[in-house]
Amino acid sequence: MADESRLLSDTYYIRTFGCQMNVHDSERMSGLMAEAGFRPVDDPALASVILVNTCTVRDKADQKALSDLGRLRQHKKENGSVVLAVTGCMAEREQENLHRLMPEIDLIAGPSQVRNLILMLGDIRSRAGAKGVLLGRSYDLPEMTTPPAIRPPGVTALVTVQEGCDKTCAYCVVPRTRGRERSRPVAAIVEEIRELVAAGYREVTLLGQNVNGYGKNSGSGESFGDLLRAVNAVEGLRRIRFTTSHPSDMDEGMIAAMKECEKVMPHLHLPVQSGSDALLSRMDRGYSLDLYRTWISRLRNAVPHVALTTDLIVGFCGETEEDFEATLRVVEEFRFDGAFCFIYSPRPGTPAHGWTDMPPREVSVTRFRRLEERLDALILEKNRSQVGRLQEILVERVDSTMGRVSGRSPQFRHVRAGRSSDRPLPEPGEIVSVMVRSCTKAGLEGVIS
C-alpha cells in the first residue's frame, strides 16, 4: 500500500501529449486549477488530482498515453482518494472504451470541455466516493471564453483563436474530437495579448486547427487578416506567428496582412500532405496541387523571404510508387524549409479506417526514410545559404555560463549566438542581429553583431 500521507490536498499534476493546442489546453487547465486553489506538483505521487491530456492523431500517441495511464491506474488503486482524469482528443474519441479498459478513471472529457474542468471536478468530489466515471460529453458545451492560463516563464506565448474543424479529411479524427469550428472575438484575443505583453511576453503564436479559417463561420465578419492587423497594433508586442493553416482557407486578405504587418513573421506552415492529386482527392483534402501551387506563388510574390513548412503523409491507402514519386517532386518544387513527415496511421471513426489497400508496412517505412533523407538534405542546403548573412533573432534563452543566447529568426530557424566582445549579453525579449558562421540541419550558429 502506498503512503497516503505523502499525498498533498488540493494539488494537481498534468501530463501532456500532442500538439501545441494540447500544450495550451494544459496551460489553461493549470490556470483553472490555480484559480480554484490547487497547487501544482512535479510528482503524480504527491497529487490529489492527476490530469492526463491526450492526443489521438496517430496510434503512437494513443499507445504513449495508455502506457502512462497504466502506471497511474496502479497508483489510483493504491490511493483511492486520488482523482484520475483523462482529457484531450483520445479522451473524446474513446470515452466509453477508456472506462471499460480502466474503470479506475474518474473523469473522461474531451478538449472542448476544458472550461468545465472545475465544475466536473467538483461534481466528482461531491459524489463522496461513489463509483463510476464522469463523462465530459454529459455537460453543456461551454462558451468560447478563455480560462486563465499558467504559461511557462519566457517571452513567447500560445494564444488560442480558433477551435475545431469543419473539414472532412478521410484520415483525420480531429473533427470528431474537437468539434465544429468556433472562433473567439477579435476584441477578446487582443485583450488577452495585451495582458501577455504587460506580463513580459514579446511574441505570440495564434493557434487553431485551421487558424486561417478564423471567423469564417462566426457571422461577425471578422477575418483572419483582420485579426492579424488587430494583433499587429498591440503596443509592446514584437512578433506574431500562427499555426496551423489549411490550403482551402487561404485568401488574399491573409496574404496582404502578412505583407503589410511588420510584426507578422514571414513563415507559413501549410500542410500539403501529398504530391499526388489522386491521393489528395481520396484523402478528401478539398484542394488540388494546382490550387496549392497558386497560393504559394501569390504568397511568395507578396512576401519574397517567406519560409514554407508543411506536413506530408506516406503510405496512405492506395499510394503507389508513382504517387510517392509525385510527393518527392513536390518537395523539390516548393523547397520546403521544414516538414513533419508521418507514416499513415488508421484512426477509428474516420472514413479511411476500414480501407484495406494500404501499402505494405515495409514499403511505407522505406518511402518514409527516402522522403526524410531528401528533406534533410534540402533543409541543410537552405541553412547553408544563410551562412555569412545577418539574422535578427528574438532572444528566448540566455546562457551566461556559456556566454551565448538562443532564439528564432523571422523564418523560424533556431539560432544560437555567442558574444563577439565583452559587452553584456542581451536580455530575453530583446531582438539582436546575429552574423551566421555555421549551421546544421537543426539550425544556425553565429555571433552577436
Ligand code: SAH
Contents of the next structure:
Amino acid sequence: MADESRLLSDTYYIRTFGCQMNVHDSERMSGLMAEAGFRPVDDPALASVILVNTCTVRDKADQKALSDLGRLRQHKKENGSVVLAVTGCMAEREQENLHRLMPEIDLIAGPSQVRNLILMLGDIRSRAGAKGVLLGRSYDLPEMTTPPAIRPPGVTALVTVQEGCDKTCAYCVVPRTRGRERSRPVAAIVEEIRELVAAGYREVTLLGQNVNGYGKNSGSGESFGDLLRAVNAVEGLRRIRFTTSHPSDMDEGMIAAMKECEKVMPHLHLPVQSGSDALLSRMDRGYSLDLYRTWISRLRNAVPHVALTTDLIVGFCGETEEDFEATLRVVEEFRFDGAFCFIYSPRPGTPAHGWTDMPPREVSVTRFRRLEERLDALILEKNRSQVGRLQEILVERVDSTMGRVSGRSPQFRHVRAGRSSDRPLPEPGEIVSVMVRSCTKAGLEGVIS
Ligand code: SAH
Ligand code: SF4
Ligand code: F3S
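What I would like now is the form predicted in complex with S-adenosyl-L-homocysteine (SAH), since the data block earlier showed the form predicted on its own; can you produce it?
Let's see the whole complex now, leading with the same chain.
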C-alpha cells in the first residue's frame, strides 16, 4: 500500500450508475477510501482518484458510462498522475473491451472486488507510472464481507443482505456480473443495523437481487422471514423495507413475517415482467401467471393494505400483440401501485442474445408508450384514492423556509406536507400523520395533522 502521509492529502471523486446495489457499493467504497485517508470531492478535476461505478443492465446504461468515461479519459490524458478506476457491473462484463478501448484506465474491477479496492489502488501507485492493472474476476468469497460504508446523512439507509443471483432469466446480465447468490449471516446484518440506528438512521432497505431467496444456499438454515423478524427486534429502528423479491422464491414464512412484524412496511416489489405465460417461459422466469396470482392473493389476504409494485419488459423476443395485451391485462388485474417499464435490450453473453425474433423497434416503442400511459393513469387513480385520508410518514427532509416536510408513506408513496398551525416542524426521523389534500402521479400532498 502507498505510504500513509501521502494518502492523507489524497482526494477521490466517485460517480455511480445503476441500481441501489451499486449505490450501496459506492457507499462501501467511500468507507474504504475514508479509512485509507482519502477525502471526498464533488468535482473530478480536484480528485487524485476517480472512481466510476458502472451498470450494464441495458444498452443505455453502457452508453451513459462510456460517455462519462470518454470525458474522464481526456482528463486523465492531461493529468497523468490521476488514477482512473472503473468498477461495477460493466467493469466486470467488459474488462477486456474497456482495456482495449480506453488503455488510460488504471483499474477495471467488478462488484466482487469492492473489498480489495485499497489494495488495488496501492498496487497501482507503487508501480508509479507503469501500465495499469487489469484485474481478474473472483466470486470465491468464503463469506461476503462488508467494509464500513459511508452513507449520506439521513434517516434511511441501504443494507446489503444478499449478493449475486442464481436465476437464469434469458435477458439478464446480472448473474454474469454479480456471480452466485451469497447471503450475509443474520447476526452480521443485525449488528450493522444497530450501528446505523445508533448513528441516527430510522429506516433500512434490505438489498439483494433476490432477497426472498435469502439463506437458501448458505446452509445456515436462516430464511428471509427469520431475517425480517431479527431486524424487526432492533430497538430504535422504525421501518424496514426490502428489494427485490422473486415470484419463484415467495414463501409463507416471508408473508407471515410481513404480517406480524410491525416495522416491516406493507410494500412488496415483485417483478412480473410479462403478462403472457408463453413469454414468461421464454424469459425462463420459472413461474406462471397463475403462481404469481396465487402469491398476490395470499399476500393481500395477510396484509390487506399492501402496496404492490413491479417491473415489466416490453419487446422481448417473440412478443406478439396478444402477449403485449396480456401484459396490459395484468396491469388491470393486479392494479399495481407503481411499475418500472423497460424496452428489452439484448445483452451479450445472455441466453437471449442472438435470438432473432424481437419485434421491430418502433413496435416496441409504441407498446412501451401504451403501457406507460395505462400505468400513469392507474397510479394517478390509486393516488387519488388516498385524498382525504391520513398517512403516517417518516420525515426524511425538512424545508424550514417553505415550512414543509417530505417523506414516504408506509406504502412507499412520496408525500409532501405543510404545517397546519404555528407548531414547530417535526425533525427528520419522526413519524407524523398527514391529512392528504391532493396528489399527482408522483405522489401525495397534504397537511401535518
Ligand atoms: N433482481 C431483480 C432486478 C434485476 S434488474 C429482479 O430479478 O427483479 C431490474 C429490472 O431490469 C428487471 O426486473 C427487468 O425488468 C429489467 N431488465 C433486466 N435486464 C433487462 C434487459 N436486458 N432489457 C430490458 N430490461 C431488463
Ligand atoms: Fe436478472 Fe432474473 Fe436474477 Fe433478477 S432474477 S437479477 S432479472 S437473472
Ligand atoms: Fe446495473 Fe449491476 Fe445493478 S447491471 S442494475 S448495477 S446489478
